[in-house]
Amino acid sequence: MSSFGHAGLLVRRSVIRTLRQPANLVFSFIFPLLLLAVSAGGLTATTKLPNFPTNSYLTFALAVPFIQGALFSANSAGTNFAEDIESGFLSRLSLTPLSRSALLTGQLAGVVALGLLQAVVFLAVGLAAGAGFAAGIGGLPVLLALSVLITLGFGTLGALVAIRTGSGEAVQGMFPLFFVLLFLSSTSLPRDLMSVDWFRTVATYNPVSYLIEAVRSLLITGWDGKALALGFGFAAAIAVAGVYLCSRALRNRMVRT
């Protein structure tokens, strides 16, 4: 069987495996939506600040669940990979002619499918609640592509932790650190309205800010070339770096097994 055939089997396994974990699915959908409801309800007065980009905080905050969903996907990808290492499944695969690229593709496919489903649900719920989508129907494929790329990028980080440590507990331990990156970004306010210098500086150097702002631009502005270029650029950089590091770590892991 070719590498494409091997990857296809693992893709099918990964997607089915992801969708058969109700606990992960519930948290990856419900938790971001609950935080969206709380922030949209409690921070409405923020829209009265001078130069705030929209009069709807719901629209402003709707970008955040897309990133939170990607973080949950990273946790799911890492946990699944760690389970395969701990159960000996990866050891058995090392005895086959399966390529590392096919293995990575198969393992991350479930996370990508989950990210696509999350993007559709989050946008549908947001629009139903009254959020805007300035990019219109033409922006839908762009939003979905960006969401998938962000999910893939964070998914590779979760997988990298799992491959390097071989422990599901280590993956769970890294999850709060990912959330720290989220809250030290332009999650609640545009960077130009942040009055605390150190926080604005951290948010400016935090790549998560640009992922959020790219999604947000489609919701509020419509088509902001700079925001989209930065968002796609950082998401692609994270994904490429993650795949490369996963491939190197996987080579060492499969040699050891």
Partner chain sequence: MNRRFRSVALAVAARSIHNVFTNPALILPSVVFPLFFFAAFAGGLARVGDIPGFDYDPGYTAFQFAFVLIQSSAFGGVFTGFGIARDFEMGFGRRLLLAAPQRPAILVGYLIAAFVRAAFTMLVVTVVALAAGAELNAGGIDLFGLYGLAVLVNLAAALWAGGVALRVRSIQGGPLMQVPVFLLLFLAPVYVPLDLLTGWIHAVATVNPFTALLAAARDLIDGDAGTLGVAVAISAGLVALFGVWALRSLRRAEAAGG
Second form
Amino acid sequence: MSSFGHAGLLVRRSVIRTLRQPANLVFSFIFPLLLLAVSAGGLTATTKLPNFPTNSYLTFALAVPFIQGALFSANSAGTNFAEDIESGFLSRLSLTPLSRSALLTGQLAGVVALGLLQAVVFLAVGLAAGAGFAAGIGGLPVLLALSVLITLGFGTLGALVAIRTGSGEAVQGMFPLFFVLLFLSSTSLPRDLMSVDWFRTVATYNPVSYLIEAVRSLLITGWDGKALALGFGFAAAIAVAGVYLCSRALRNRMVRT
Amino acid sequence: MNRRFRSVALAVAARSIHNVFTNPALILPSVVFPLFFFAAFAGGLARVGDIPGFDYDPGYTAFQFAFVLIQSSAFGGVFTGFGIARDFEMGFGRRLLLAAPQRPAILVGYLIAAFVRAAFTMLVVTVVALAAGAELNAGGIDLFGLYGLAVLVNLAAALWAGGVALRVRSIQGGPLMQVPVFLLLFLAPVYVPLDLLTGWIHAVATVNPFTALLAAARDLIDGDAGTLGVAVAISAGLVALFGVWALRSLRRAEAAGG
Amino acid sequence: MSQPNGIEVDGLVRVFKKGPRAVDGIDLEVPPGEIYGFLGPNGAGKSTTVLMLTTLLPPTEGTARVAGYDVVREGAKVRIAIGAALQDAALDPFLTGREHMRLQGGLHGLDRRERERRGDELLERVGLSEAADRKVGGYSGGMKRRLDLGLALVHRPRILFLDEPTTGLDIQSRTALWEEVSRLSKEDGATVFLTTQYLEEADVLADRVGIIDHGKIVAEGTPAALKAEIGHAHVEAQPANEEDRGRLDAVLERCDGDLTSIVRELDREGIRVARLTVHEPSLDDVFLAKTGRSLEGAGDDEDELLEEALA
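Go ahead and give the structure of the form predicted together with its partner chain, now that the form predicted alone is out.
Once more the chain from above appears, this time first in line as the rest of the complex follows.
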């Protein structure tokens, strides 16, 4: 079988496995939507603050699930990878003529598919609940592309931890860290409305802020070149660095096993 | 409480406390999570205190301090439930059931441990809040009421989670202990006072018993003990309710052989 | 009224939901100071019986009195009188041996000084003094069992329940545990109720043995009496020359296990033997005779059944 055919099989396996786990679905869909509901309900009054960019907090907060979903997929990609390492499946693959990049693509296909599905569901639920989508129908492919890129980026980080440690527990342990990363960003308020200095500084250095702001610009402003450039730039940088590091780590692991 | 009852309760408590404070994996989450919430809310949302109609004298940091204090004591109770579930999952519960003439003493032991754990977290949260500049208008009696209320919340949560743990007797029961408490906490006026909430969340928060507890805690920090009575009545009611629940769960565990 | 330090069981039954009758009408009596061996394969109902006698599981039917108290109505009093080391020595991997002793002492209401003194004494007695301050997570299987036994003795119980105390142990640890148990009975006068699936264990330790299969006691008595019931020693011989086989077998049959006459007859007939073995009836023979099966591999998994029913 060609390497391409192998990768195709892996893609299939990865997608099916990811979408079939009910726990994955709870964390990927229900939890982000629950947090959205809680914050959209609880923080609606903040739109009364001067300079708040929109009068719908729901629209403002709708950007968060896209990023949060991606963080969860990092977890799920890492867990799947770690399982394969623990079960010896990866060692078996390393005996096939499969290239590392094909292997990596195959393994990450599941979370990318999940990311796409998440983006569609979040947008649909948001719009149904009355959120705005300023960029309109033309913004849809841009939003989906951004979501996939973000998911891929965080997916590689999860995979990286799995490949380096070979332990599902280590992947789970990294999860709270992602959560912290999400909350110490412009998740709940625009950065220029943060009055506590250290918090604004942390949020400014936190790349997650720019990912959120890019998604948010499509929802609130429409077409904001700078925000989109920053968002795509950071997402691409994370994905490229992640793929490179994964590929290196994979080479080391496959030499070892 | 006879001597033997006390001895069992203290032995169970001492062992749980020892385990919690010698295992970073057990003590860290109960301290780090509240501090993280505090940082994210009091730090990231500080401007929320400037919303028109947001009248709270002590300021937004103190407003969130009240939430985090109550939240951390509730989760101190939930984490104790995790410990009970672990003990019964690995058969350690059987050792306790076997040695204790009066088995409710085991439950009391776990509750003491829950209290000590929550007291430690409350201390850390208070120190951090004061360092972060939370201004407390509360007098001595108000503070006594504030921490008393937190202890009651801790007790109620520990009884709830302990009851689940004694029924499920496996750490798989974790989400069942945690999620309802989490929902109750966050479907209350976490970020703004109740009257600034609108729509469905206002409706939910109005009937959420936790809303009154949170309001009383915030009033106490503002030096106003007027709403404390209602809050104490509600939390005492929860303690009684979950106390019955936990005792019945204990009987369930006994009937199943631990 | 039952004997103060004994065990009296009358028609005990335990049925699990969706399961068979794990314990199906057991009667037994253990007088004070006796070591009673409860022998049976996996799944015979041994552990379920122990759980009921130690007040951990309520019986479906029947009564049991332990130390003179009813296990259902006077559970608290039973628990004060007994000590137990159950099948999975439930220890906390985060605690040291000494900390376990402290906890157990506290559970049994010993005061602080007594707790330390008794803990040290028992750790010494079960040979764990040196390992006392190490976390139990790093103990070997044998060490865990010995610690569990020590813990069961903290409050000087009058009746001791040991559920398969040596299952999974190597032969050295097993022998050490046997010595400790028989010392407990001889020197301290404790009543011991011991379950085992090892014939040798029941044979060496028990004053009296009850054989349980499918929830019922199929035989009971001293090991010697049980074996005698099956028959006499059985002699096997191997002739030096294979052509003597027929004559040799005739001699063995004629003498019916009487060693003296066998030897005399063989000498008289001039048959030379390469080997002569006396095969004493074992408890396995008893088990085979009573159940039609050999004890080895007779089990169907009671543990699984228990877990399923308790889930």
